[in-house]
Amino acid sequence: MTTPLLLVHGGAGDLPADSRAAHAAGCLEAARAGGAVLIAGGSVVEAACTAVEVLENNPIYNAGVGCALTRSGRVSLDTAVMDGHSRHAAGLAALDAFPNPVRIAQAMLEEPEVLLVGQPASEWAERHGFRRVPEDELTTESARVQWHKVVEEGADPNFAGGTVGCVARDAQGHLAAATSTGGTMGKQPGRVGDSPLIGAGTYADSVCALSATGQGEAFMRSVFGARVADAVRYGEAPNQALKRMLERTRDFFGGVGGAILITAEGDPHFYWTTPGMSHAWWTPDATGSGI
């Protein structure tokens, strides 16, 4: 038996000194909603579903509620979920609006595809009891103002961040790993990230889970999942792990960003490459968060 583990973030960047507070204890509140999953005897999967689900919930971050929209104004989500015991995994790219689109994803672990993009990603999900909503109900004031600055003043696009992820460990050891986005802002339309790639955005197997925010297309590049992934299970420290590999993608590939990581045992793992990242954990005994 092993203690019960449950790290989240809120996507790396640049967040203004006035939201830190509010993106940390956003994290909070989603790991705690995670954990009350696994004391209640809750999978792994459905633990590290429902701490995302919270976050995209939360319009402060880039997923579902609040997400970031394309060139042309447009809703497109993009989310991953792994499943490190089983291997099986989901991922659903270009995605409608829909309200949680982890939840698409864990639903679709079972299916023989890993990866749908676009319209049939969108109407899979229809057929399996999930609403598409109108593009204003995930739409917020906050992202249409932001909307304006990146695509008519030229503003950098990932300046806060605000992708969305969870690691989770259960008693067992068993390990999961979810991540939800709306992607860069103004980013061009069928423009897909690292976030539903396995093993770029997204990762769990029996030795490590993590969950990737960043500059997508050099987490891409990097193969970023499956190097630390891969890096750990041949010996590897995983806090050195994470450090090298993000260095490596912002000084190789030209992307900053950030990561969690958890293994089968031991502490929560967390770096990035930017001036900060929201982040949180929870174990039985004890919360924490940080920016």
Contents of the next structure:
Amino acid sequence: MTTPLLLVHGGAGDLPADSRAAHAAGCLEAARAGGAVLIAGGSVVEAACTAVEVLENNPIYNAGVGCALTRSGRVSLDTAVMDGHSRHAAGLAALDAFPNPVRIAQAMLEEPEVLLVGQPASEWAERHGFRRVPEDELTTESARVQWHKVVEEGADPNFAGGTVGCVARDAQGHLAAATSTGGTMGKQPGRVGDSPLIGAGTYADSVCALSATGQGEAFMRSVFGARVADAVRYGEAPNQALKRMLERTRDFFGGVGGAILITAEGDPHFYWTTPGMSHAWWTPDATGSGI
Ligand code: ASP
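What would the structure be for the form predicted in complex with ligand ASP, rather than the form predicted on its own?
Now the full complex is given, and it begins with the chain already shown.
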């Protein structure tokens, strides 16, 4: 038996000082919601998806409501879930406006396919009872302002306000990971980031579970999640593996970001190569948050 543990992140980046407290509080609320699932005897997948759903529903994060927009101002969502015990995994990419994409990935876990993209992915979701909403329902004023700055004024996309993710462990040491995002602001229509790709931004097995955030192209090129997980499996200390691969993703593959990681027993791990990453943790006895 091990101590149940759940970590969330609300994106790596350079958050403005006046939104930091809200980002940390939102992460803490999500971590508590996921923790409540574990306490009630729910699965690690359900706990991770519940925490991510809370973050998707919070308009300050770049997932669900509040998501980043494509170059043409459209919603295009990426998400994935992986169950470390069964090794089942599901991702959906370039998905239309669904309020809680992570729940669609959860529903897809038992399917033979691991990744669905674009219009057929949205159709799959509708056939399985998920409701597409008008894009306006997921588009906040703040996302529009940011889109205008990036697409029309050429500002740096700065992915602060980010992608959301969760990793969860139950008392048996079972692990799960989930990630959800609108991607990078002003991205090409059809662009897919690291988040929905198993072994890049999302990964879980019997040894560790992780969710990443940051410049997705670099995380895909570095095959971030798979490399961290294998390093841990073959004996590298988890905090060292996380730091080394985030620095390698920055220095060798050209992109900064952060990640959360847990193992089947032991401590929580967070690391980022950006100025910050909003995050929170939950155990049955303690919770906390940071930026
Ligand atoms: N990794 C995400 C992507 O590239 C963005 C982020 O984490 O903020 O789609």
